[in-house]
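Let's start with one chain on its own, the form predicted alone, as structure tokens.
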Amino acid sequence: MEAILTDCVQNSLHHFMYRNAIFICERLCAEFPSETNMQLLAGCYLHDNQSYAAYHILKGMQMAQSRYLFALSCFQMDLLKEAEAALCPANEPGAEIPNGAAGHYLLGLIYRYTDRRKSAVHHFKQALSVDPLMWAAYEELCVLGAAEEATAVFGDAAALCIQKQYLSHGSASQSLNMPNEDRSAVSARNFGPGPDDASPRQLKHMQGNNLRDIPGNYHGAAAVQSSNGGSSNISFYNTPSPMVSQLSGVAPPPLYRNVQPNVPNPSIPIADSSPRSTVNSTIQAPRRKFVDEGKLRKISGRLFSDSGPRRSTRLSGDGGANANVSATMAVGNGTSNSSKYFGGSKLSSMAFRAVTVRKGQSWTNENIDEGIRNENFDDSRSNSTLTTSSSSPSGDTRSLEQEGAVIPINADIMNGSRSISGASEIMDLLRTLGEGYRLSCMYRCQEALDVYLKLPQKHYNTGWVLSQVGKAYFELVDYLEADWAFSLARQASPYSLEGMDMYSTVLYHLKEDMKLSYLAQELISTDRLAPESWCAMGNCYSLQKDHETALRNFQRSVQLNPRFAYAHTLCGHEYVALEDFDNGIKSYQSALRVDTRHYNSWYGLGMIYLRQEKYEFSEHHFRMAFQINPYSSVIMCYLGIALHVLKRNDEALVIMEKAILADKKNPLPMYQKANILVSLEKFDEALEVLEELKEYIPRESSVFALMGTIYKRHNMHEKAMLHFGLALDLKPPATDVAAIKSAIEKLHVPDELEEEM
């Protein structure tokens, strides 16, 4: 009776029967009181995101799964003591860590989130040592700041442990005296149900407190007993079934209101869709949240500054000082000219190629009744040369039962030596990926970008890589780029909201109200729990300058999941676009409680300080920023600010240089450096900034009022009258037209008397 009913729950789990698990595992317990299955209703509770319900029936339970389970609900309730506790006993100061790689992974954001950093990475290196695919670990490294070499992780003793891990599950599968039917039967749920057998709700609470890659081994350490009562196992490492719907080239149908849209007819050839995404959409690389340099691609503005500073990882180009006497200086929003790109689009040529059946080359998966033809996509890259089936690791690897049927007399010979070259081709996939999100959370961008050009193109065309390909382009702040990139991401996985909350904020720089509207809807309609979902709403909403609206929003996004850093970071961006300095510092603050590596929060708190003259602590902030992204040219520029307001120039001079050089298309770092030099009384090497920079932007009236000060200063009044004349012309701020008019008014009055007056 034991074994059929703890079957009957297994299977429940596995087509996502949650109720129906939870009522015949209640049966189960009532009949067989053991602490093992007291672990797989509480399994069953936390698969229906009841982790209130796990917490209360295995709470004083001392099994090594049952303290697993236990630590994981707790974290779910953001009851990190307890969970804490319950991975380390204190009591047993050695005891340990249940659930190897998974718990080692849970202990490590435990300690992450009670700000313990090198407690934190030590355990997610402890998870990667013992389980060399355990990913999110290794992301939560990157992110960390902590992360090795991908060559170095994901090296030959990486696969040497995945050989032997495979071999030794693979040994024991075989030794089991049933039919390979029954074997695939239970193969799928002989784990438990992992973060593909959870609802959409349960998926997105998970994704929320980021434990979407902890393995869900539910149900304890009870053995599922088969139909003939032998006890089951399988490969840990069986290569999945791919889905129909990743296998064709049908595009993607339309989104559906939260459920997964039906999995097209792989019989219906179109030669020019893209492929989809064979990324699992739950498992997410942490969100990073990027500064907002949009606003900083134009000078502009008053002459002397726009309103508050735009949005974040909009690094807001609002809101600068000029230490100049006679006024205060800010970027603001400038002529369209100057915010606009050059170039086409740079990812036409590589992402999406055209698809191309081969029909030379198939394979065929026993899962599937009917067999389809694998796809292998055309790579026109250049340099890339791993575009065959056999790179992939699933693109010629059957499950061990299947082997184990088709060839039962040297299946050990075979296995051992798929399992070598399997392991190996896992390794250089990771190796690639591992070391292009590496450089990508080091904010070496450009290299990152260089990397993921090596992946295969079938990975490279999936939802994830393209979506990290978006973000680097928004961090090089080449937002068309960007939006090609999110755009292709979206393409291929239409399901996923792997970074649309930054693809919203590229929109939201571009000024494209219209396509960001349609997204933003588009997202609630898929998954109006999301907190990317709200967060593309806030966009849509300040980009029509309803701050207070863009608020609640954003505020909502924080609601649904109050450890999503980028959305603390965009309340704070609101609420100084409102001037409320206070909640303001408080939202970036809270930011940076969450992921102390988020400079956009550093960004916004020196941003505040500024205009508020407290340039000491503006100074440090503006450094803190810097130390974590060495790469970006806003933040340079505005450390330089501050540098140049405490009246440290020399300082100011070197850093506006290294500004300019990172990124020569900001214009923001020329004309600051020619305010340092103004101010230095240096009059001609300023002039000969600002005639450079009016050949980048020709039409930004700030440069001309700049210069024509330097002329009344050399008592050029002709000249200095017609680069008035001409910043008058193009139309500037309303502030700035009262300040060059009353520079004109006064264009006869000597300096000295001008400062009296």
Given for the second form:
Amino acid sequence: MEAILTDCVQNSLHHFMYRNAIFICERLCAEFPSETNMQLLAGCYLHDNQSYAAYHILKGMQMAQSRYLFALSCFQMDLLKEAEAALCPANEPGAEIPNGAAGHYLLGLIYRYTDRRKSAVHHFKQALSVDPLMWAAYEELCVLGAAEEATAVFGDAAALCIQKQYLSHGSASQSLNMPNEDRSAVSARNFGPGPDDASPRQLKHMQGNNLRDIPGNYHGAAAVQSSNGGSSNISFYNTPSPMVSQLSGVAPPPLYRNVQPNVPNPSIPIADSSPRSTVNSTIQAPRRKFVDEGKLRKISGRLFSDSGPRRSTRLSGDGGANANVSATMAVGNGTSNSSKYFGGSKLSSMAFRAVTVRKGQSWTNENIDEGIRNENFDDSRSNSTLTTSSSSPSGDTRSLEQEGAVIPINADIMNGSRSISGASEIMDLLRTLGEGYRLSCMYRCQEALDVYLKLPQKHYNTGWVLSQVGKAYFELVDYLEADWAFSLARQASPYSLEGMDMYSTVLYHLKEDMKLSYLAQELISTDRLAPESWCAMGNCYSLQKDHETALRNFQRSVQLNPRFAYAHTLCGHEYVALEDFDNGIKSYQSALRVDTRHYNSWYGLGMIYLRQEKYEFSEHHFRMAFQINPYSSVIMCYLGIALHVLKRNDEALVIMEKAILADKKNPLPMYQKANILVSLEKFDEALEVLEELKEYIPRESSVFALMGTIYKRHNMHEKAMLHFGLALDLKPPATDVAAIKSAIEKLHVPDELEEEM
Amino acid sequence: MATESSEGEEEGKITSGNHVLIVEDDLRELGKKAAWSVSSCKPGNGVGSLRDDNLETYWQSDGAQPHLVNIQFQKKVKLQLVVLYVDFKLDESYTPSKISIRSGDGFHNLKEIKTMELIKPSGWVYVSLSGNDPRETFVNTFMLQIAVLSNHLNGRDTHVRQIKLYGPRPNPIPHQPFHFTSREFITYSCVR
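Same protein, the form predicted in complex with its partner chain this time rather than the form predicted alone?
Up next: the whole complex, starting with the chain shown before.
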């Protein structure tokens, strides 16, 4: 009964029928309370986004998988201390982190959000070394500013690592199977004598065939299955990245344990080899085989004795279809029995997938059930042999198709040597993407753009890459190019919201209110609960100078995801526009709590202190922003302004020169330089600069106004008059009009220090 | 609504009011920064009704004329425009007819800067505080006092439905002598 219920749950999860899964699972737990079943129930709740339920169920459990799921629920409920305690118990400093790479990743996130940057970095690096495909960990490292070069991380060693993972399926899938198997073992036992009977028979059977191979294959199968399961996991996961990374996390640890014995073993019994083929088969193998075993046992001990020769037939590569995905168990010999097996295995594979969804690594603790293992082993081996045939690749592909990356790898696995090229292709891709992302996080945007251009067209024209390109242009203050890149990104993936908050800011800068309101409307209609949509809406109102409504929208965005730094920063900007500096400071500081390298918030704080005339603070904050983004001419310009008001004019001028060089298109550093020169009474140099600036930007009122004031100081009244007139023609706002007109009036009055200047 | 709105030099006459409140873009409302008080009020129709953005509610005075609305700031602010919402059709004898605007540092040194005569106004009434001189575009002050000297039809008490104060926007970039006008300057002038 337990097995049936478990299968049903797995099946429902596989089909995304969460309510059904939860209901059946609750019956399962009521009938057979065991930690594995509770894990399954918690997993169902997590799928259904009810992390509080999972939290209560898993509280206090000690199995590795339970601890991982518990930590995940705590993390989602924002109970970081408990999450950390679960993953890394205080009284067991040497305990292994559950779920390998995924566990490290989750722990890294916890450390990041509790301000322990070094530990976070350490764990993310661990996660990557265990599983080089954990892009999310690399991303976090880039955001924290601690990423190594992509070539180092996604290098050849990493490629080898992946190959091993997918080659030695044995360990991984075995381990994956373990949990299933464990559960099935439990349920099998509940059946009564069946499983137990089967086990000894199986054992003997095994022994009949190459005992040595058994453990190897078993592991292989497990490994394979786990990796497959992993991929399926990905498809099942709706929950945040730590879960996804599980996939990768699943494979490695068990894998490594079993690598040695596995690799040689599988090759021996199986003709064509590839233990990899076991991958596919293993996935399907586990549970269901279990149930079928029970029935089969009843049918015959003969079944088992038959399985020997059948197995060898299968082993010789009879070309059965991979039972994994398809029911095509076209096995040559012993078809009927095998089909039963495979039918079982197919179901079990589904169950397996569902189980893997749980990211269960309980196998680590519970690889105990010999009997079950053997059974699985048997099946998996047979499966693997079958998979060696051509149909298996398709099976593999099907099971794998849920995970794009894995597919090429698995397909390659079919062919031992191909796995190497597959892994290295993936590494190439990740290397380029990683390098590009790292450079753009360090604000070396031009280099990042060059790196992204190296991507093949099909990858470049995807939403994510185009968004990154847009982001790079945005940081370069090239808003037109950014607009173009982001609009392409929208075309490539119209449903994707990542980076759209930045797109809305680009449109804000370009003052394109039509496009911006259209974007905001579209985003809200796509997803009302995404922080990016409300950021876009807020930008729309801010552009129309309705700062109160904009602020409300940004606050909504913050409510939706308090860990979205940009929403806090935008709130800060609106508070400043409303002249509510205290709340502005609070908002900027919240943003910095989430992401210390968010230079916009440092800049915002600098601006507030500049307005409040706390010049030392202002200079400090601008300098922090400058350290994070040393390529931004705008930040350099403001640092210069802060130094100028602190009367450190020499340093100010140095920075201004740097700013002028950094971005030729930015007129402000030149203007500020002129301003500083005026205050230093170096009027001629100032005029030179302003003349140059005038050529570049002919219609800027403030340039003429400043020139007018300089001429006025020199008593060159006509020139002053001319320039003031030109300044007025360019329609400055009322305050400037007043200032300029009064300056004109005073032209004929002996020169005194004017307040406006 | 109506068409004419004539203003004299010292004393202005306004014959109508606008239905819609339209203010230039480079002005912003400053009332939120001030402490508002009135010389007298009827319970339920207090000073809050002057600032609640609701044209149905009004302030009703309850004492001797002149009725005063005092607006005090913590720092000196530049003010350019005062806008009142009054309605003869609804308030008749409660509608103010002569208004005087005074400014100063506090109650002790208020000086009159503007007077206005309203003739059956109905809607938003704009009272500019600027002088003729360009140097006098703004009134830079700690306190403003709006005094209702007399009402239509010789009414004793007055109804005012809403008052708004406007002044120039500050330069978005601090410590600059002038505002930026061109797109290039504005684009590069801030990080968002």
